[in-house]
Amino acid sequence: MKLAVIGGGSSYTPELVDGLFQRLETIPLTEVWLMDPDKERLSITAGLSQRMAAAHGNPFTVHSTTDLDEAVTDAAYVVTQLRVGGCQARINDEKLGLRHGIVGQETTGVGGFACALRTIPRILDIAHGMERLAPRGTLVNFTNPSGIVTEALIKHSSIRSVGLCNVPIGMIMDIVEGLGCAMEEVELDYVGLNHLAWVRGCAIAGQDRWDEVFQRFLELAPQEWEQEAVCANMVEAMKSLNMGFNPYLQYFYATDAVLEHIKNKPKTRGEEVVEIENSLFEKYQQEELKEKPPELSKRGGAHYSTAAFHLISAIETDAKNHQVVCCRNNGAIPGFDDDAAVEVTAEISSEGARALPQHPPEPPIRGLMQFIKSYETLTVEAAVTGDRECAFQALLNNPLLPDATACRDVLNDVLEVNKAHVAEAFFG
């Protein structure tokens, strides 16, 4: 069986190579194909990898290249994991964020929808490349922003594919900490978009321990949300709604207290990011070097490996158990598109992720809910088609952003600084 890895020259490739392993008995691998356009860094990546499979005694073959047609051809699984345009295009972002007063983060406001006009062209040649080479095979989308990413693969591919993000299964493993519990215990009533969700109760083993759950919340507030300013505003509202956040939450309900702390850092999270990847692709060539290095933690992604894998062990397994992931509404969120993309409990067979009815969702996050998805539809659109009056109108629904006639340079600006990069049609 084989399993292709784009992005395969991402940092992040180790953690995952690493998860592998524990996985063997319910995904039996033959192949693992990383590709990647960067040649230096696929081929230490790659040279990582190899290395950790023959520590484990080879029980798959690591292959690199630079074609995609070659990489995807006859894979079970595809794990797109791509940053187009580099760190450099994260940093930039983040940059005209603050150039224009507004959080410039990578997967919500503005930061997010340019890297979504960026990523959703890229990410359809991969699942049509597919659809040709390996129409059966299931993709796995970390790619962010997730939600909009999945959300462009429902609406324009046929190839059977799942958003994933670590933010849930960080959240179950919180839990499986605090009270003890198995991970396979804890289901979790967590309703939202991408980036955007709410966790309203939890049961382990069949009862419920929300009471207990929320306090753990409540207790992990100040680990998650480290500034003084943000975790208080994230505290207030979470004890009103007696709900857990998703942490990007933060980015709404504490706009002004993240947006004064992003002014304030001598560096971009990007340009971390920067300075934390050349350490380890540093670390990643030295010849001893023959597993997954810790200094891998300080790049984030805790148990991307682990909800990678749960998740592909379930399909090719049919274990029909319930895990969180990001995939096609059809009808499980009530007042939403059938094919709209949401993050939900869902049931994870061989046909791939079925998203479990919820109760509609009530008034204090209802709104914000819509008005996001909204936004994360128009996007969509206007990355598929380079319509700049619906990439207007996206950036109008997202309440992140300014006001009318500064959303117009705020979109001009995106597009000028992304020309390299998204449909050409929003040029002509």
The other form holds:
4 protein chains.
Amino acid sequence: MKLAVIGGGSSYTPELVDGLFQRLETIPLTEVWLMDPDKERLSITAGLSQRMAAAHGNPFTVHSTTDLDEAVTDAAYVVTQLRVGGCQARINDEKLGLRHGIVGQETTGVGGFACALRTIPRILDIAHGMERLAPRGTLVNFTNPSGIVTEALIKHSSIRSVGLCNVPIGMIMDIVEGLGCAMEEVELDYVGLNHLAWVRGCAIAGQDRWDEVFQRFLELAPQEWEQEAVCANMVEAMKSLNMGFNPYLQYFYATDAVLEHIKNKPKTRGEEVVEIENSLFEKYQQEELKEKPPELSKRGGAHYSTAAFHLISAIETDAKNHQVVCCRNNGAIPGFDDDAAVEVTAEISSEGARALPQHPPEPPIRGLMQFIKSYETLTVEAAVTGDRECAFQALLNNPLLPDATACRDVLNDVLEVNKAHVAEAFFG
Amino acid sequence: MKLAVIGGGSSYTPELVDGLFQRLETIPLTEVWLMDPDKERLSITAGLSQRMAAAHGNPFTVHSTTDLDEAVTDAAYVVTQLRVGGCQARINDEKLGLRHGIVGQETTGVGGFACALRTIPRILDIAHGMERLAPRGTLVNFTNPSGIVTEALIKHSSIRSVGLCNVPIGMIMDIVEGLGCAMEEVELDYVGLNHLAWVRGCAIAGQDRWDEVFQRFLELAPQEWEQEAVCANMVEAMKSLNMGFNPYLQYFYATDAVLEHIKNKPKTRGEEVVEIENSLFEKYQQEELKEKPPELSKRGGAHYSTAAFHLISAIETDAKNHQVVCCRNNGAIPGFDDDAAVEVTAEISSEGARALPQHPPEPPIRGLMQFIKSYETLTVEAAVTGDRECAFQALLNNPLLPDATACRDVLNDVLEVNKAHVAEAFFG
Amino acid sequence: MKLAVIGGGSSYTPELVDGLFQRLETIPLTEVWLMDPDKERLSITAGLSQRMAAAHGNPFTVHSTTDLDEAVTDAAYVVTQLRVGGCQARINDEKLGLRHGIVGQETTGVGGFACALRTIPRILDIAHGMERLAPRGTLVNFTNPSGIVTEALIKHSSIRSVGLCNVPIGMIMDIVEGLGCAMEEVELDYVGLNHLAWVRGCAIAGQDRWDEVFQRFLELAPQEWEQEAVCANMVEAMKSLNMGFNPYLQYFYATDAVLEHIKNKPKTRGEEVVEIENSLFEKYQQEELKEKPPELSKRGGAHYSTAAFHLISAIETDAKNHQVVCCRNNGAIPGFDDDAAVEVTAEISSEGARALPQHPPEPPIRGLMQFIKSYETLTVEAAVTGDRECAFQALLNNPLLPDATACRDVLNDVLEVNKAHVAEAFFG
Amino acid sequence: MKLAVIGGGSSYTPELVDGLFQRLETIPLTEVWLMDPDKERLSITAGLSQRMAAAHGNPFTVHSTTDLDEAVTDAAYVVTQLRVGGCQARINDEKLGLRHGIVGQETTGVGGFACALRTIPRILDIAHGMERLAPRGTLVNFTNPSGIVTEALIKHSSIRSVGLCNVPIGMIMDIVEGLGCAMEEVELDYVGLNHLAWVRGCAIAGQDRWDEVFQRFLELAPQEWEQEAVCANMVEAMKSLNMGFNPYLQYFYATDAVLEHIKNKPKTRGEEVVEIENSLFEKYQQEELKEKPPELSKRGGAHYSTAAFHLISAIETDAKNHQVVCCRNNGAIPGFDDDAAVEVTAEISSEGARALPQHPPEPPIRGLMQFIKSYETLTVEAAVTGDRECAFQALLNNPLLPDATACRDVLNDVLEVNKAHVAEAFFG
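Switch over from the form predicted alone to the form predicted together with a further copy of the same chain, please.
After this comes the whole thing, all chains and molecules, with the earlier chain placed first.
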């Protein structure tokens, strides 16, 4: 049984490999393949992973390759965690945003848009590779903007895929810690899109415990949103809606405060990440290191491997349990297309993820979800077709973008900067 | 057969009365009742209307009253054109918007919101009066924000109602003039909400003539949007979408340009209107004046009476013809609630308006329509219940409004300024 | 706190009263009112009920009345268990069916149709009485055809209502007995209309136990459907669908076998019931009888009071637990109108019943549900309006009815036989 | 420009070829390819077609082949009019129906079901051939059961396809004749599935003329349904619904009368057809025959070539006119799946057929449409997968079929008789 990690040269790889050792009973892997076009980083992460495996008695072999086909052939699971264009592309997005006075964040605003245009063609290459070489495998997508990328997979590939994000499982962990219950007992009424979701209720062991859980959300707000002005906006909105928030909602409920903060930061988040990664990779190279270093937690992505293997083991064991994932809507959220990617509680079985039917989103959250979904749908289409008008209309439907003529300028800038990575048809 | 005009002291009244003379064959009125709480203005418009009727041989009698019940009793049609709080309230809205750096326009942005909170309770008083005293009458609503007000009527009254706007009929007139056809031959593929609508196609006498009609839209753009920067944005978006635009879309596709313009104007539009109206009412008082004065056209509202009587005569004659109106969706636009007010082509018969089924709105327009519809739905509910949280959530779902805490400040300001007119429960 | 029982002269009344004694903690009743137009039967059931209350230390008082308004005034709960026209009307339906060679069963086929025409006007009288005199009360409907009657309540009254049937709770009890679990732990994936429902799955304490539960359904089939030919048909269909069946599905999957059986029975079910009831009422009159007699169980309606008070106590205590009831669809089953009555798992709280969102019904069950729902919708409309064409179209849409001209004959016969009870407009 | 006719050995072929001569201006064909596995019949129809072409100055060449790939390669249009198993298979279906006491008609009841199981695999072979060899071609399907076959094409092929039936165009012709208007002016409010459709209204040149058109339907009823008892049933239902009927509705509104008639006929329709065809083919062989013989009209299928070329010329010229066809629903009829085949007015352009949005079907017709659609959906799935349970469930959802165990017997019989033609998996 083979697992392939595309983008295996990522600094997250040790986190992922580490998670495997505890799960071998339900996920009896025999081979882990790390694939990355960046040979240098790949050799470092593969080396560390092999030392980690050895320290655990080599329950599986660790391979590295720069060949996509080799990586995915006969894989039962393919985890995608790529970053097309590397950190530099992310920094470009952030700076492009600043240049136009708008948010250039990795998944939201123009940054997420540019990232989607770069990433979707690559992800579809992987999926098409699997169609040929691992048609019964499951693609687990961590690549951002995860919701948009997952929608591209749903619409343009026949491969079974599930989108994952560490936010929902992080919320559950916070509840577990705060209320003293078991993770399996927590059922969130979680509804939305990736990075645009709301928690409307929570049952623990079948009992409604929303009042306490909501207090927990309020209590953790200052940690979630460290900027005071941002936090004030979020708490204002949370209290009115009586809902818990995915932290990325800050871009919509605290737009001005977030933008103010971004503009005043000495470095962009991407620049910070580069520094962290450099130091991590230095560490990874130390031959004596045989487990994931504690510094890795600074990189973000807590619960990343927990989420991945919680999902994979439920598929492997046909568990039919409930997990919050990003998947095909299929009628689960009324008012959204069947083939839209949504983030909700789904039943996980050997068939993959089946979104559970949800109460219709109420007007205070429905409209924003629908607006962003239009943006996402247009972005998927633009990324696949390379149609400039479609791309322009995507930006026109993003509330973080400016007037129509300014959207045109932003688009031209995005395409120019990312010429090497996006569909050629944009320039044809 | 009786027609009642609520807000009969409006400067538009002579336009409305004038329109009646040409329509007597299909609308055999015997009585016109003008109702207004403002006795002074009412006596002026009633006097002029009576002189106009006399000049046409008194085909119907003209009455004036400040009593709502008297006005609506047994009315076949009740036309509503009120402005709760008068022009001063409109000016307050505009200034409130400027104070918070946002759009305070009469129907869009915070101005439309404040106007809805003031107007809906009064409109429902009229509808409830009709339920008692004219249960088979039809309410024709011109009162702004017309879409939101019409949705309140749909949801909170059993009276048959139709919302009207002079924009769609104005578009048709522009096509008639440009392409040299008859008004009856023009069928627009017009879809959206009031003041948020798109024209996706046009058939003339059953033939597809969209290419020419679209050119006409482009040709008229500089007249429609006089500010060059605004116009440039609108043309950019129109060309990409290949659609004609309701002019109010400027607030969404040219937000910054419009706001810049508003901020720099010496007077608000409401202040300009006050001046025009003062001069009109002076004119109206002249005993020798026996028809609507040409100056009235400056006031805006071209085609206002054409729209009203085109509709009323189709209802009277059970014409089953097609007109663009604001009415109950009832499944006509997929993805919107049955009881949402939408602006589309409808079949007009003795049963009122029945929205015709439409092609689903495409992603480039769907999301914005849905987002604004959520705002509208929340606004109707806030106006009726006086629930502050609902009102806050309405503002949070309006893309022209700022961050959450700023929305709270705006809401407090709106309620304070409009205390005399909005639901008491807001302060309870 | 007052409970009113409309149709309090029914032989079921002692079952209902008996159930109250165990529930007093969560349903702290102080008064029980039995209302029935049949004074003689009422005095018998009221007498027995009073003796039963006395034997339990009079935790509440028992009253009897023939006046509907008196009965419902200020009632917290109104349970309806009427039979318009008494048992004779039911026998008439059965014989009418036999006369035309079709099923005349109490709830399904022409019998259910005739019963709906008789019952709906009376049920709406009760609901309108509550609107005036007990506007915050809840109507719990047991009256057949329960699904159609509940849809009439949803559409034509503002009173909160819930339809109940003893079949779903009976299924749960069978599972409890067979698998040795607690009633609260059983969650059925139960979907359909009243008397037309399927069980697609079952979780016990959060674990999927469908395979065992399905075996239990198969095991109990010969008890459920005593006629061998009927049972063979049902088992054939159950095995193919891998679903549990509401027993009334026999009329659709075993139509010929059921009809054959009915035709050969010496007495109709209604005639048998008359005999059982005569003997029960004789018993009830015995002064020494102070509790419900064991013979009552023969009458059918097992779990009747359990269902009623399980529901009422969940409303009283705002339990937010899950129960299978008949209620407003409100989007819970995709493809059905919001105001259709459906039978599904609902959340029961102080707000009443809120249908939980369901997986869309699959093609093997969807079409039949939709076909019967059209029949039900037309039946409700016919019963309320007295429109003969609407009634004819209802029959035309019932697969148990014959050709169009024969449907016309059946309709004429139904209306003639039931002239005293159905809407006058049918004859106007 | 090439047209391929699959099933070119059909007796209809001369009708089709004849229709081409009048349409050459809008359909500039250069090659017609007749493909049929039956060499003998093919040589006869090809011979006659070549003589017909010669008589018209050979505007196109006529070719014959038994090779599917050769026939479809580079075809602009592929017309399918096959009959898998020939007339004998149809006669088998009819007799099988009689054997089980049910309707075995070619498109409705068990006959249509058996025909679908035989036909769908062959039609998909054609479509897959086109995917490889004529990916931009359009498949025009006349093969029965046309609605089910078209749904299979929609769901299991990427080829553009349109289903056609001569009933809708026949209705229009009857209106043209009765009311004296032009065919282009008639717009039917036609809604339903193939062979299960209703006409709810009719506009002629934009004016509502329903009352007259409905009278025309009534007037023609005795011709449409020659058996008096059948006609009486249909008129009874038509008058109640105030709708025109697709003649095949007789199987649902006059089931008993039709069955009675079929049972008493000395020959089945298939047997009659064999005789007509034998005589036609004798005629076709006469060397002097150079045009379609008048006897062909007896065969049924009037307006067959009119329908085909009206459609094809609208596609060729991108006419954007309206025609009633069987195509992908895509939201046009609310309450039906997007990928269901429906029969409605569609816009015909170079993109193919786009169903126009329809008023939701009313309850008197909605339920039956939905029930039959479930049957059709299951039949498509059974034909493609060869899953016996799916096939059994299809029959269980057809109101013309008997009890569950009898459905099982019918299914076994169908599969046994058609072993040579249906999916092998049924026996695997």
